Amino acid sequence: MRELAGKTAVVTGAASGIGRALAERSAAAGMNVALADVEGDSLRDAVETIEATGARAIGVVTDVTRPDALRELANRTLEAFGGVHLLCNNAGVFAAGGAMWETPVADFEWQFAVNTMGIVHGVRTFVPILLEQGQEAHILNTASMAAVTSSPLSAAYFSSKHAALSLSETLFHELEQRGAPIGVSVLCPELVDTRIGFAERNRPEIFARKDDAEDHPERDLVAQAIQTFTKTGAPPTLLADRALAAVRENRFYVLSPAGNGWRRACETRLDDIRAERNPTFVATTSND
């Protein structure tokens, strides 16, 4: 989808970071941006940020993890510009867990519900939309590159993101077999300057951990980590740069850049599992 202008972008966890970043780009491509986020206030000076630009853009109030509130979005979203074009489902968090046999049950299902079945509610809601609308579309979904690697003390996070990145490949197969004119790229990001450290802000009592969860150094230790090295991590508009153009050239992965650790993490897995060997630790604390 080479041509961006005129056209509308739906942005989830659009209140900040990677989702802000890729709002107000996508405005500034000349598309209407629906934005959605379960944080009212932050929503809502996004949305003032892009309406100053000129650009027009729409604040829904969304917890990704129900689907009547994707189907809320997309109503709204048809009704403010009568289309969808560019499908951004890129709400994540993270929780800070530990040993995977010591991490809570609460942590794996929030994590589960946000970063891998809020994509798949945002597919069921809107691909019907896309497909019926019979134009050219694209489909962004966010995963991370611990989709395509993996480390001790945070099992929850990476398998949700594991997930993320086989649903994406297998729809893109399901859509390109029915011959249908819309694109679906996974972004991958390395470290980034986002909140996604604090993300226990927005936890839902729902998914609260339960009194007879302990504590473990373990996992104050990742927490802090991520808190510390997100703060050193690549801006949010790279990545949404990145993830732009893979839009437009209907690129399916959005990688971290080559000869970065996480690139170097993903490979020797790759080769890991070519060469039939157990799996190799590599650190990745950085994005050098």
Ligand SMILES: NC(=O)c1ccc[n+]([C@@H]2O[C@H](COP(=O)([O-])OP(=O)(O)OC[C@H]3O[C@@H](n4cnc5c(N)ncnc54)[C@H](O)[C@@H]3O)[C@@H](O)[C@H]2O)c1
Contents of the next structure:
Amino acid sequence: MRELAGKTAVVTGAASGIGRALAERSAAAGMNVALADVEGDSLRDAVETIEATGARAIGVVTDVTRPDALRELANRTLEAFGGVHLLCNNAGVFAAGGAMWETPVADFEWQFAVNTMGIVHGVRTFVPILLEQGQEAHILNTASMAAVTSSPLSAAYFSSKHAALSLSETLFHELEQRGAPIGVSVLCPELVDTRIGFAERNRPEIFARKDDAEDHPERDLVAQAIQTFTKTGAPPTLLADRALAAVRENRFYVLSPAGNGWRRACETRLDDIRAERNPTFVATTSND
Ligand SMILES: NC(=O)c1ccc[n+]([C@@H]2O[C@H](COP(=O)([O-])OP(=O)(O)OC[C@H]3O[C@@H](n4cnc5c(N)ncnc54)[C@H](O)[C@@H]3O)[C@@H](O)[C@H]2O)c1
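Alternative state: the form predicted in complex with this ligand, after the form predicted alone:
Everything in the complex follows now, all chains and molecules, and the chain you saw is the first one.
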């Protein structure tokens, strides 16, 4: 979708981090923006910041784990702007689980509900609208380099992102094979300086840890590591700019500039699969 000005973007997880940067950069490109998030106060702040630039924006408190909330988001966007052209399924959460067998069931359920099913609900709600519109449009899903690698102590997050990537690739094939004028991209960032390390702030009661959630020291280590490492990450605007460039150029895979071993980890994984050898562990925080 080469021309963005005058069109409408919907961004989930828009109150913080990468989503907020996507919303701000879309507005700066001349788009109307519908910002969706569960965090009402930060959402209002993000909308006001965009409106202060003269762009048109609305904020809709939206929980992407709920299909009815996505439907409401679509209705409010169509009422406000009359159409939708760019859908960014970006909302995501990280919970430090520990070893897979010690990770609470609620952690799996919450991360899959937001990181994976959030994309499913977004696609199921908006693709019929985009097809009906018949205009050029684009869907950008936020996965992660966690989608192409595997790492100890974060099974739920990594596997939810593998699923997000697979959904995105499938959607690309399906829309292309139907000749629909709808492009698809998947954003796979390395570390980004956002509040993902503090995602617990938004864990709803229905995904609260229950009796199987004994404390494990590894869980605290992972929680501290994600907070520390993300601080060293790229600014969210860098990823938003790369993503919008990919939307304009209709490119599918959108990565961070190569940096912390993630691309090597992905290549090693593919080499392991090709050679049918056992998985090699590759550290992903070294600077190479
Ligand atoms: N920060 C990184 O290092 C990094 C790396 C790779 C991928 N990602 C992905 O980027 C995306 C954005 O995360 P971020 O890093 O900007 O984190 P962030 O915490 O700064 O922003 C995520 C936003 O999603 C919102 N959110 C959480 N649950 C929601 C729900 N159920 N419905 C709607 N909104 C919800 C949060 O309120 C928050 O505003 C996520 O999908 C994340 O997995 C982040």
